[in-house]
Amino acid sequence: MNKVLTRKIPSKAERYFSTGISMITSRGPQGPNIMAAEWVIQISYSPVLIAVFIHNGSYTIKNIEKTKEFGVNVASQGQTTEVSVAGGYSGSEIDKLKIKNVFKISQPHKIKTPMIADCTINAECKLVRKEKLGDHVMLVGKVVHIEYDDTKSPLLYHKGRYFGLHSTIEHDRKEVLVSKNTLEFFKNLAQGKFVLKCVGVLVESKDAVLVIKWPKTAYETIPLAIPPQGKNQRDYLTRHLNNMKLQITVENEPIMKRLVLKNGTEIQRVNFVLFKGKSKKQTREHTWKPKNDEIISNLI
């Protein structure tokens, strides 16, 4: 009689899949909007098909669902930033694409959705399925223009990590070594999280920016605020200025800002989504910082 082999499936097995990166572009009533997806597969030859798998209800699906086109753009190794951030914000939260220092746009041949420049595969697609399995939808696109870039390798990803093919590639961070009572009041407001994700104004002034200082605290930093999740960014902030009686003008445009901050073994990741702003009128809670900070030098 043969036994039955069991084995005990572990905690977040899914996590042990290697997969490649996709940024999926779209556009619809709100605008373009882009996307990480892992679960991005060629499927047939002739015709060329590619199948995207994206989780039911995404700003996603609903874009693509209006205008019946889609692009997949396969990340290359040294688009960490880029992946980090499709995948790590909403398009309710912000508009992505238009953060200046993170996307370089490409214009698309066959369709109207933009493209990713300096990817190692760039695909216009057409939908011509849509199918909804478990959890995911699967969306299967006909491809009516495809690029390549031989230069490029492929980012790939498993256990929550970025690998090249023959090697590890770290996040592109930039280290900040600040001091302790920096670190402090960013992890106090970070909570535990991996990641804080903050949303802030910088208003200049020759060599100063605005800023503000915390209740409690006293601790100085540009107005920045913590948006729940699926928030709209400069709309959040913009309330948040509004509820502190900052009258500040806010851009449309954001840039975003990755930083490690670090005090001897402890550190901290922060996510700076910054939109330059200028002060209608002075008050007593603005006072001026030299931007020679340890925090504000690397944000502006």
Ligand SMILES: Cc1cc2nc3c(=O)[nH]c(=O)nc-3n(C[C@H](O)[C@H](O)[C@H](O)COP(=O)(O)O)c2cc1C
The other form holds:
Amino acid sequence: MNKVLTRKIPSKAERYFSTGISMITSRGPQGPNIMAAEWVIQISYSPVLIAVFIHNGSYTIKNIEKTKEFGVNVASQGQTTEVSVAGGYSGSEIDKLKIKNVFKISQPHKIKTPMIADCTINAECKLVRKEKLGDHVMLVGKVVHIEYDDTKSPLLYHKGRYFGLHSTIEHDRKEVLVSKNTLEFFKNLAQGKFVLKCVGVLVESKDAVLVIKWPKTAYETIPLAIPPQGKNQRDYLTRHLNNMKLQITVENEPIMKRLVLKNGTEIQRVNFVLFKGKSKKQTREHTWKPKNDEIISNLI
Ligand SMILES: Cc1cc2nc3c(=O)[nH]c(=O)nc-3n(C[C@H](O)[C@H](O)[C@H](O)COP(=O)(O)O)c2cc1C
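Mind sharing the form predicted in complex with the named molecule? What's above is the form predicted on its own.
First the chain shown before, then all remaining chains and molecules of the complex.
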């Protein structure tokens, strides 16, 4: 007989997303107000735009409609009381910001709405778009001033409970201890990106792999390129090899190696899309490096 599989909780699944929490500050004829909102997300880098989704019955929405500005104060781990109070009462019920010893107000830079201290991020926003979507209203704010506190950790929200960031999950990325020099080389290539995405070719001889000197440095790596977003990785690599006058036949099937390079507490995540290659007669200077090199040994 077929066993019937049942989901543990078939209803309310829409309530089980995981989010961060922000406190939205606003001001209106009755003075400033604050509410908690988990549906807050950055939707553009340039300009920086943040969308917040707020229910129509809130006091906050009336304020924002009037003044066309709001503050997004991303809550930190020490702010569960603030969030519960901001989300548990409406400004129509009580002047929340005046409750003793709950909120620590900070002065805004570019808007007139007060901001909240001790948050991870404070973003001052000017309203640029408003649209009713289902039973909430999307308010899009253009960020006119933004600050980040490196010492604070964000407060997370899941199934009505608060959580913190207690561990980092890197289990599917191989950790490779590298020299300071190597880490610096890849960090320079990454230019601040969390993950450096490069494409390279592995040309192996018995005990060694073909390497080239990276332009303007003494660093030797397998021939690598960093394709711009959207470019076909193999085509970009072949063109790069041609430009370098490297005569290599590149196979079709890519291999993916995802590493996290580490030196002390410093790390750089690197994705290597690798194609095996066969070396034809080389017209340009290249060398061979033993396969036990700190990076190469993890690529083959
Ligand atoms: C953790 C948490 C997250 C919340 N997220 C939202 C949200 O994303 N959008 C929303 O409309 N209300 C959200 N609420 C509910 C509002 O904060 C609540 O309705 C508040 O009383 C509105 O305040 P106001 O009437 O003073 O504007 C949330 C409440 C809590 C406790």
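Just so we're on the same page, rigid core means the largest C-alpha set that superposes within 1.5 Å between forms. Given the structure is predicted, the values throughout are model-derived calculations rather than measurements. Positions refer to the first chain, counted from 1.
Threshold 2 Å Cα movement between the two forms at residue 38, rigid core reference: Not so; residue 38 is displaced by less than 2 Å.
Once the core is superposed between the two forms, does residue 60 show a C-alpha displacement of at least 2 Å? No, the C-alpha position differs by under 2 Å between the two forms.
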